[in-house]
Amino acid sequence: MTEGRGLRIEAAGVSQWVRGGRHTLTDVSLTIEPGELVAIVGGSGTGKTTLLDALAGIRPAAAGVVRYDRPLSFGYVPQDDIIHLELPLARTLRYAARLRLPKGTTEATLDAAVRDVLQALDLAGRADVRVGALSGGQRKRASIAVELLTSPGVFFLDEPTSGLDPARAAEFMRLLRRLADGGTTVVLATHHPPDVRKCDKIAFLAGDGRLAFFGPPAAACAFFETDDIEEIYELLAGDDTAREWGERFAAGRADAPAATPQSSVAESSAAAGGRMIGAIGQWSLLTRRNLDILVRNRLTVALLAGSPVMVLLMFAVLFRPGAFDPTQPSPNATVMILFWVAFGGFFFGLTYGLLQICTEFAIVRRERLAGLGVGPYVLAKATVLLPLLAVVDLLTLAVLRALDRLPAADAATYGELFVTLLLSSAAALALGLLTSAAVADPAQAAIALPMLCFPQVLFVGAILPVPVMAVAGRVLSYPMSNRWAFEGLGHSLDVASLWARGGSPLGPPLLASYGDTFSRPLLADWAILGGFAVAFLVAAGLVLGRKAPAQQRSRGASPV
């Protein structure tokens, strides 16, 4: 593979701050070379990623400008892996390959670039092996492996040594070395003063995102009157004189670039190589790549397959047969098991969709910067699971009727049980897709899950029949997905005539205080629930563009 040329980065006047105007970055100005290699160092919060992302145009500076010398073309290589652990590496290197080649990229062009880029990296002996057994160096190269598919003229790395040991980070270090004598220009954030060693200058941050040096690391040294790159750090740990180097390195410097228009404007890599495959191809795409990822994943197959056995069992278990036996039903028996229906359906929707998003989030921000789409990302999401939630919804209809804890009907009947439960469980996934795209991490998920479940069993109608319920209980009822599908089973099942007709006392009474409950249209429960589904895959969508946006464009254009 061969390297494009890299690009020049000019950041003239560059600042940004958070609400209430404190600043993560004041005034920074330098100008890294084409194919040098730049550190950008720093203490905890001296603003290293922020400057990062401000020169990369993912999150443009709220003053001052960063320009290149020709439209942008780059990489970025997050502190999280950004590759899937579960599939082999030259796979997932495919599947990452047909997301950024421009679209019309052959079969035989996409395999060679995969090639190129394990050769490049010395990973061409690591080629069919699983991701996740990878070493830690390894996925590190891994991830840059991604970004180099599409040889960018720059590649911004966060912290690309953390979590590795001197040994692994040293040969991290080389291979940075090796891309930029290639003529890549690259930028990396780091805290780990032996990476600096290996760049051509490092860029040193103090408080409040102040430039306190830029240049060669031996004129670092120089400059802060020190024979070790630790030392500046304790040098520059006071804001008092975290603000008086600063001040000293811009008054002796005569190489800021001045914050004036220019007419170059960062332009994505796909827009930069060429159109990116369209919505249809992405969703294609995904699609394929999620169901490999789960029929690869033992574990993961295992717990999606054994929730609804346990739950089956469970049924089994508390409930007696016979309950809708029409010559003497068992009112609360049938009322618990159409509610634990339409749970089961609603559970197994949400805990398939809740950690769908939170576990790949350093993947998805990164794919979205080199032009996903949302909305293809969401429903190649649904669009393996749901038909996997058919199969559980059908099978538990099926098992439940064989053991005799639902009654006996036609095909019509059981035909609309499955519709309800399957939209039930849609509406369910896609709310947890939302929780899952709106949570940080996999244990705010989990936290999640229990608030999320609680609200569908108490305001359903089911324990406390709606009519009864206080008036904000039944205001509470209406967004409850649950209410819905349970109504909607009791529709089908006929569950007023039943009591009505049955010979147990509690029937009328139970009857009168469900009120027209079960009377409702089924396609009006069908709607509603429909409708939730629609609600929230479109809600998942725009909270995970927020939260992962498109790369925005530079302000190079004009000063801020």
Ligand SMILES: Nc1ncnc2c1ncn2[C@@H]1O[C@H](COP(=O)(O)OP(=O)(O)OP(=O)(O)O)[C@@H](O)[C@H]1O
Contents of the next structure:
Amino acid sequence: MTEGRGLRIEAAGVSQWVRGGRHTLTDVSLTIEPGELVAIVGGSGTGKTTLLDALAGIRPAAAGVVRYDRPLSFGYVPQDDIIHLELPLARTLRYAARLRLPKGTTEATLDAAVRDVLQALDLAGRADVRVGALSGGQRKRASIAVELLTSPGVFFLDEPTSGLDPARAAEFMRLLRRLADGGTTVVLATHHPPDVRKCDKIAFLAGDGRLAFFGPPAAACAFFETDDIEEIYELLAGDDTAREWGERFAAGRADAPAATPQSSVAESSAAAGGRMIGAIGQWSLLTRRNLDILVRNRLTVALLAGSPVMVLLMFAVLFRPGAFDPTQPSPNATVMILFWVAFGGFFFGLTYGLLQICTEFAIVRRERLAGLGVGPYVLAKATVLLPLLAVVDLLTLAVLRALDRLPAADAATYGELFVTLLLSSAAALALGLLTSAAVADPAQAAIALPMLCFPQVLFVGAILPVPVMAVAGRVLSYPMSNRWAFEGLGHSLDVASLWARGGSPLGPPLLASYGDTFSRPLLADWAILGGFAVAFLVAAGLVLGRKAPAQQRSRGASPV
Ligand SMILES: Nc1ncnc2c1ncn2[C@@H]1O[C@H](COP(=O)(O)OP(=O)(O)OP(=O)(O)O)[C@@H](O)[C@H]1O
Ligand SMILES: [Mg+2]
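Return the form predicted in complex with this ligand of this protein as a structure block, the form predicted alone having already been given.
Below is the whole assembly, all chains and molecules, this chain first.
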């Protein structure tokens, strides 16, 4: 798969800084020739990842330029795995091939591409093994396999050998060597001295991302007057010494490319290899992949199916039958039944969505760089989960009716209840997806869950009717999607007249405290719930778009 020539990369005066003005890269200039294997080394926090991202154009430099000798097509393997653990290797590669290879590529060509990369990475024997069941080294190779599908001109890898035992790390470096020998330019950040010795050149970073050396490993030893790469780390440990070495290196070099911004050639990888599949194609592909992942993850399936069943059981144990009996209605039981049915629709929607995105950030980031749209991505999530929620909502209503916890009513009424509940689930699912896109990791998503649920219990107007809430509480009740679901359910079952008719002493006063809660036209509730669903979905897309930007087209600002 490594046909063609590697890319030539020229960085001139590249600097990067973070908020507060602290430099994370300081005036880095270097040239990487086609087919070279180059290591970026240096202590922790010296800017290896930052330089790698600047060279790849993922986070373009704040100053200086990065030039390529032809349109950039690159493979990028971040430190985290960029493939789903649930799917068999060949299958996950097949999805990746469909997503990344140009539109119109035939099925046979896709299959051949997958076969080729499996062979090239010595993974043919593991094609049917679940990615999660591969060894660490195999999984790293699998990440590379995904990137190799498009035959990129350059490969960027961030610490690919960390976590591998020395033998596997050496084997992995031999693989990179083969790739480079085949013509692909390979740039990797690494901590491991043994990796470095197999490279054509090393870029030593020190201090605030200052280039302390760039050249062949042997020359590095000569420059630092040592024969041990490990010792160079120690030499560069202090900030002052790092600056000294940096200045000494800069003074002695004649090879640094000039920082003139002429002919900065750069295009997205998709453009370099032909257009990838369109938005609808992406949506349908990701929908299939999501479904595939879902059904293979038995624990998830068990939780998705099991938790509604458990909750239904609890409802059945908690509520007595016949609360809606018109001759003897039990107003506060009916309020609670309606509220908890509404809350169930909300809760399952929220929890189904909450872990969908934050568990695969590394994958989304990478696929966004390859041209994936946030719209198709978010919609594909909703497309798989909404039908499941429809089943849960339907089941809730059917079981509670069968157990006489909900009253007898005609099909039209139950149709209304179902639509209300499903819209409520959809709004909650969208809120879950938005939260999942916004948090940093699954742990934060778990913390967000109670924060999202509490207000949807307190400010809904069931535990405490809206008319008797404090003013601030009443204001807060408006953005609670659950409020409109609860009121819509009450409207369809006409609880207001039920309580007015009933001889129960709790009827009229309780009814009064609810005011006109249940009198709004149902369509208004539906419109509000639908509005929430759309707004949250759009917000999820926007948040994700900011967090995982599409590939940057401009590389590097003007030189300082
Ligand atoms: N988003 C950010 N905001 C603030 N500081 C950042 C950010 N990203 C990186 N840095 C800082 O920039 C410096 C270089 O970070 P970078 O991740 O490039 O280091 P590294 O050499 O890859 O380190 P490691 O070996 O630990 O991976 C660090 O001091 C880090 O704290
Ligand atoms: Mg790093």
